[in-house]
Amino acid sequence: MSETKNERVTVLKTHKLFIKGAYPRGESGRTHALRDAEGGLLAHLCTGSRKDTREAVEAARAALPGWSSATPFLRGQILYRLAEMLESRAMEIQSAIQETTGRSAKKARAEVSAGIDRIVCFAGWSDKIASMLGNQNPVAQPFYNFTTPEPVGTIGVISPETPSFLGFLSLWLPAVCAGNTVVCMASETWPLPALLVAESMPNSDLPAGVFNLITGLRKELLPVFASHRDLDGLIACADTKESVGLRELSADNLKRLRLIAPDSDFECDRTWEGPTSFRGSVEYKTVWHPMSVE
């Protein structure tokens, strides 16, 4: 055989979306490139659209009653199972971070370890949210007064560009832990770690629709997330210009909005593993119950 016939074109992977436990291609048929730190072509990514986002929100809404009513113990067990799945793929995720972002092996390994530990942390949080965030309030009337946390509902999550693994996990884990369902947009530039997480979801026992992942262009998808009327909340890592647009569009349906600065320190355990991590993921119900008087 000639040298020409021995040459072959590498078959590059096209990473799909993750919606309702399945991996559909984008409805528009568009793709965009995933490149390595030096600009070389690594793979292709499906470019999510307004319709893809709508379908993901519908899947998340349908999964909400079952997930929010699941016992906290069960939610914790499922998140712990996800940590087990990602632990077995730790080297693959580390390689993805190194290859796409150019981070050193040491830093990539530290990010993967911190991310998996964070999943374990929220697996433990699941049955402690009520006792830590709830309260019995002293009142000057013959009533018992209780405040209890509840999930907001279906939440949109806009991931930071970097860190593409730890930052991505830090935004949606508290929401799912608290009983919400989520539609996440991965990092536009470095979505590969998020896509590897999505590939592990079916084996983690997480019910279909609880977690959904869209890849695409921020300028196209941010307005779609902010204006969607069936998203109860939005947790977004956005710069100053993006934040203005998100506030304006979210106000139309009184969507709960939590904005996070792109330069946030996602390695800070106190911020991202403590009670404040649930901001935007829980709301509070206060119940008055009459007290018997002898």
Second form
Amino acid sequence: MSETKNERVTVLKTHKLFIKGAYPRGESGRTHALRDAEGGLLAHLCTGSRKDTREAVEAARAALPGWSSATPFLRGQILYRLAEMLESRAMEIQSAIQETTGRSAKKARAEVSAGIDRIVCFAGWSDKIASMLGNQNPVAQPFYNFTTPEPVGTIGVISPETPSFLGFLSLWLPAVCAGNTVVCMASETWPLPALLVAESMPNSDLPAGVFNLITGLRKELLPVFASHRDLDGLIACADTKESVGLRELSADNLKRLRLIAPDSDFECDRTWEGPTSFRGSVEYKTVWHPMSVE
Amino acid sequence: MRHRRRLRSRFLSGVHERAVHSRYAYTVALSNPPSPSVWDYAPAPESFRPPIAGEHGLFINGAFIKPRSGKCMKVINPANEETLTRVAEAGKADVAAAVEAATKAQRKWSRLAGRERAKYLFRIARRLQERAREFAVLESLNNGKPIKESRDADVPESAKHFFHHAGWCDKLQYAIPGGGDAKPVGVCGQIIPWNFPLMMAAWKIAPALACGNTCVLKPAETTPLTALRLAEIFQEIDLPPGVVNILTGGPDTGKLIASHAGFDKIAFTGSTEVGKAIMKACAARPIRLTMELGGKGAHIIFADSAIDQAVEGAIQGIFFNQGQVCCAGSRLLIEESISDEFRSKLLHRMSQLRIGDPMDKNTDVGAINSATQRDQIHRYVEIARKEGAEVLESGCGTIPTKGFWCKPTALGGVQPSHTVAREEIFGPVVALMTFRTVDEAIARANDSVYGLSAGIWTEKSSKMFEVARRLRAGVIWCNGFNLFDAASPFGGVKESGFGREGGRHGLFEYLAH
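Moving on from the form predicted alone, please list the structure of the form predicted together with the partner chain.
The complete assembly is shown below, putting the previous chain first.
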């Protein structure tokens, strides 16, 4: 019996969520298909639910005391390690961008480079936030008065649909750099680069729970993120209509809300790598301390 | 369990005996041989020895080359006077070649995007972390400092300095208010001392490179080895040639650098005397200067301090690195009401310091860096004795027969007019003085031509901050001493120099603004 020459059938992967340093399948058991730019089946994705998000927030809350009190130097070291890890996966991320979005190789490569460089940039930010955003206040009383930036706490992050790698990184990096813990929702349409980042997380020494990733549907998850009472902040890329809903729901627990327009230029270094990138990621604490020899 | 309890009770009784014994041991005769101590430790030598080449060239334009001067000099281990290797002594033509290389490299280096420059600095930091043990051993061999200090302080702090400044490269436009077009100064000549050879190199090179400058660095005559090994890392990580050049040599090489017209900036760390000479040598040209010079740090102990912690702070403040520290707390100002208690506790603690082999992990006090330095320290102790101070040498252990050593020493009854209260000794010698009021403490602390560091010990923080405000010094340590961090600016006022190293303020020195 003669065998026909077979074309190799690929191993079809189902990408899982990333919660508390582990990769669970969604609690609801729902999945949806990830297709390439031509409509071919690439993989399956877990459709994250309200309960998945809750578990991710719990993990973020539990990781907060450790991460927010880690020295800024250590946080920088860990982010730099993440850049080291991703540099060696650059090709993989590039082809993920190409396959899913149909972007040219050149553009995809440029996005990967800009993204990894942005991680390096924030590796260098962690021990400079306080010297840049904090200061001594010259009060007219015998007090030593100073203001220091502190992390907001647990922050929900809604990634832009595109650029699926650079845009995703730009939103959560400042938050994690400043000592917050995050629950991220990946780009609904093109989540693959974000999932690859999540796969590198455990190897970058980032403690479990500091970064959590949910894939799923915006219309389901946006209200869940905005109304979750244990998220202290929300950094969300949302259109005008979505933003109205996010503002309304966020008011319930005075969630710090930073809204970003979907057409924002994520390649702009000044906006996304400068001191203002920490908007939504820091609170300010002022301490009055007496000065007297009496 | 029972065994452990027995050990514990022996431990406690040992301390008690020692405390009683020390009452008169110090006041009567410190030259008595010390009694066997419960603190005796078995030797714990660091056995790793990095290979050291027999000869070292100059590091110019990315390569190690033979000196055009044709001269070389011996480098020794100050703990046993054995020769470690020979290094080149850079002459006029060598300085010119290094300046030329740095000048040529500067244009390209400064035009490299900050984020790309950053990656070179991150690479240096990482390699330094990965080769930490080799650097720590080399530093202790060449400098004489205890391995636990080079391992836990010098080398990790140096790596941190590169790491911290790597992060600045792409953020310079935010570092100075209104400094949106921050530009590098240009080509920097940097001359560093022998007390923290690698750390001083890091403090000089990291901010200079971060800001887009290129450097010609001269390590101290006696301690060039870790700087040369750092040059190996520069090669290893493909730092563009000429960005850092390292010239070994003595005072003559230093003079050649200070007077070379090709520099846009001279940064110097060392004695105030040499600092002034360098400023004069540079006077004809409008160049930038940073001077990190001597000090006579006042360490104020108030009666309301946590006394045991304050004793420990005083010990660290003066005996860290054998007291060869520009910011050492060499003047202890103790509030009169606790001075007897403090003094007795201080002397007791001094008796427990282990002096000896720098390569032993238990050693607290290592070798003095050179015979010259040792002689200077001994000369100052003699002056103190002649001027009427009480010399209280620690009886800790026996000092080795070879190498350069000084026992930890306290000087009692020192008056503000005494030489040892005014001049920097740069050794393990602390002057004890007393005061009665806060105003007197501040007046005495500020009564110095120097103003590098000061320390305050009190549990009353309102007093701490007010005293800190009134002290004239660049760095004030509260309930702690000799604290350093790459994110924290360091530097002095008055004749301790000007300019800061570390943190955002340290960048000002390397930016044209």
